[in-house]
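Below, in structure tokens: the form predicted alone, a single chain.
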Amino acid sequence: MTRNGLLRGGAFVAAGIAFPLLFNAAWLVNIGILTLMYAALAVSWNLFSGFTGYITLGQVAFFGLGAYSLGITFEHFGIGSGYNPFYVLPIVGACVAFASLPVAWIALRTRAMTFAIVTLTLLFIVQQLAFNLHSLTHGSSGLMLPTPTTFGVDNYDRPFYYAMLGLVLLALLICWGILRSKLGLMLLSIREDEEKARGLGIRVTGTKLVAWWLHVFVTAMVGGVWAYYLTFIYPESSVDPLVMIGAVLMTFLGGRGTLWGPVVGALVLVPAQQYMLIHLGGSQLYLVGYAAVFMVVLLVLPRGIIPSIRDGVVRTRERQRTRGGAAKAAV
């Protein structure tokens, strides 16, 4: 915990709180919600894949499970609307995360591309369950959630914005805690060399399961907020591979395994995507422009924005130190 770190965190929180108050146009707040949603998903993906080195491609399955869990809770338990569903989110996230542990325990017996393919199948399994469990999900007809009329028309988006902001901050806090804890050291050792970590006495499987549980916990809550915001979900939208791809790209763009990298990636890519969609959406050229933004940044900053900037600062300081030493030697 440093002074600069506190300043960065405080500035992010202050800017996040002030954004919908200063820019209250509905379309701007909507972009803010979308940006924060991807930021939360990217940070939660980074909690597992960034720290363990295991690339999971099934995150959106738990996003969809969180969305459907909240929708089913609405329909069968009558939790009401307004702010009540936000209080249920931790229960939804915890239940989805605990239910995913047996699957994770089996999947983590594989590694590398095999693990990525195994987790990718989760996406299609959950999507097919959403299609076929008509009594719970209503299949392709979709599941309707109540509209929170208590929020009002003028400020309808604002509670969802702050809910997403809260999830981003929660994910960042978990990530920060992991980086400063023994758990973080164990995860990073697993990422560097799993067999050596096992030989040093680290409980590799249990450590990976803890990171898995945390990333699913946050992901499911994000899916619940998104479902409540849309008030209508169906299999293709709630279990959309493009959501997962976007979160992964943002993590790599900002810097995998860093604290702020996924957030920076979301802040760059989501507004760029929306700008391209508004101006080029009719011709589908926005996909080309979106990919071009990503490619340009990767070519200029191949390790990601945060690690590349950090390396540049280190090189600059080293050059200054070398010049200072040479000047003293000359004197």
Second form
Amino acid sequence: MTRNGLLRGGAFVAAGIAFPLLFNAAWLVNIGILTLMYAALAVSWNLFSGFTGYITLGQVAFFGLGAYSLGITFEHFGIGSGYNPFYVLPIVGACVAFASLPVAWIALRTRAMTFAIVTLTLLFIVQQLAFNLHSLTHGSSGLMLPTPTTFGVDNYDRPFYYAMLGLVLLALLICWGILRSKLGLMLLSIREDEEKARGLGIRVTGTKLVAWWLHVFVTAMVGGVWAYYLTFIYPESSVDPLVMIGAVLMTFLGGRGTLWGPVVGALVLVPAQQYMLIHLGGSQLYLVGYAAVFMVVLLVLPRGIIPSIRDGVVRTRERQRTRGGAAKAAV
Amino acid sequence: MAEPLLQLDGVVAGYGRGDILRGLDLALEDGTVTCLVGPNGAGKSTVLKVLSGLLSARQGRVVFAGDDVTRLSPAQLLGRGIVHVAQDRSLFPLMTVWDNLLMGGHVLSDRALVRRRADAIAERFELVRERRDERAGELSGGQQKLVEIARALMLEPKLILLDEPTMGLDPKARHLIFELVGEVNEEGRTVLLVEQNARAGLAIAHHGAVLDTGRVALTGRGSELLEDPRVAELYLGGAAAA
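Just the form predicted alone so far, so send over the form predicted together with its partner chain.
Zooming out: every chain and molecule, the one shown earlier first.
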């Protein structure tokens, strides 16, 4: 890792840990949880779609499956309360990710818009299952999860905040590792041209499935934390297309295929959305404001924030080098 | 002829319901350059796709170094030492020259070996050395083709399949590519070359094969085919070379 990369990572972790200690108002920590949730979703979406070029619109189906899996585990296996459910999360994530593989294997036989549509249908299938599998999900009545009493009233949000922060860091670490590994090169080559990648001996289906598994693993865990935080889930809230659209927009805003882009997108959009919701919520005008923020940034920085800044830095350096060269020539 | 390095026996292959290769027989001698010529649609590129595993043979057999490799995947064939440099620009344009080079060693599990080979290639190719951190898409067509061939050498292949390597290149770049083909062959590597510029291809080849409607119509030494009036008339666009 470069010195700058270490500094960036260290600053993010320090700021993330310090935030609820410095600002302990419940509403602020709540916005923090929401921001980190979207950041984790956006990073994991980017892990698959940003690196492979396959745009999935079904991520929230696995968010919902993670939420319901944790809820059902509570109800049927009595995993206790307090911190215990957090320890079950990796199992929930892994189970949902493994269960998604056959579907992914079929979906990945399609490409481009067809793949996007196929994955979009997953969202509605999972939502319908949540409505209709009454014995497991209680349908539209929703599923209650026990409220953790051990966290106390004053700092109730903090464990959830740190759990989400942990998931963002996990997703970032996975992406960082991928970008520096052979797997990263394989995924980027698939994104550029799948046939060329196949010609170089890359097992493209297997490679895409690895990325798929990892993105579902993180997404399902995020869904699990969200469900435990809310303590009540129902089909419309846990398989909400707007959650997925938000995560995708944040990734594009920050910079698809970059490490920090999705986090930056979430840090810009979620607080902006919440601010406008608080001030303009009654009139629904906040949605217009939310769209306006996105449009302004895309007009000014069309490739996303991180790539646009990076391009700007490269251009400035080149200009300086050219000027320096011209000055030397003049001397 | 000694035991051939590569032999195709009655290979039938194609796309959809149509067959492009219709019982193709061909043998390549070890350490030689063989040039495939023929009209458009004769199946020249299809032969290379079958040999690299990108297209499965429907019938027939491909034997490489004494082993039947007809049903092997592209990765397995790369492992055996058959490398394909495709007709189109096959570098990943948004990846750096260096990353493209590393991709050439993808099937090798020893990363240190990949790194050593990449360093050796950078040592050999000035272009790779100087432009390693630039995006491959920023190179000219000729430079990209040179990097593609350099990438193919990452696996130290026994057989290199070159599909129209000089297509769309200026004369200087064409000359560089043909020179490189000669160098690679002098190292003992066998080259199967499909070349749009059939005269130039046959001129550097030890052997030539004329393909017509999916079968080999004529074989011979490169120089013999160049002088054959039938070949000149039908496939070289005019009179035989003097």
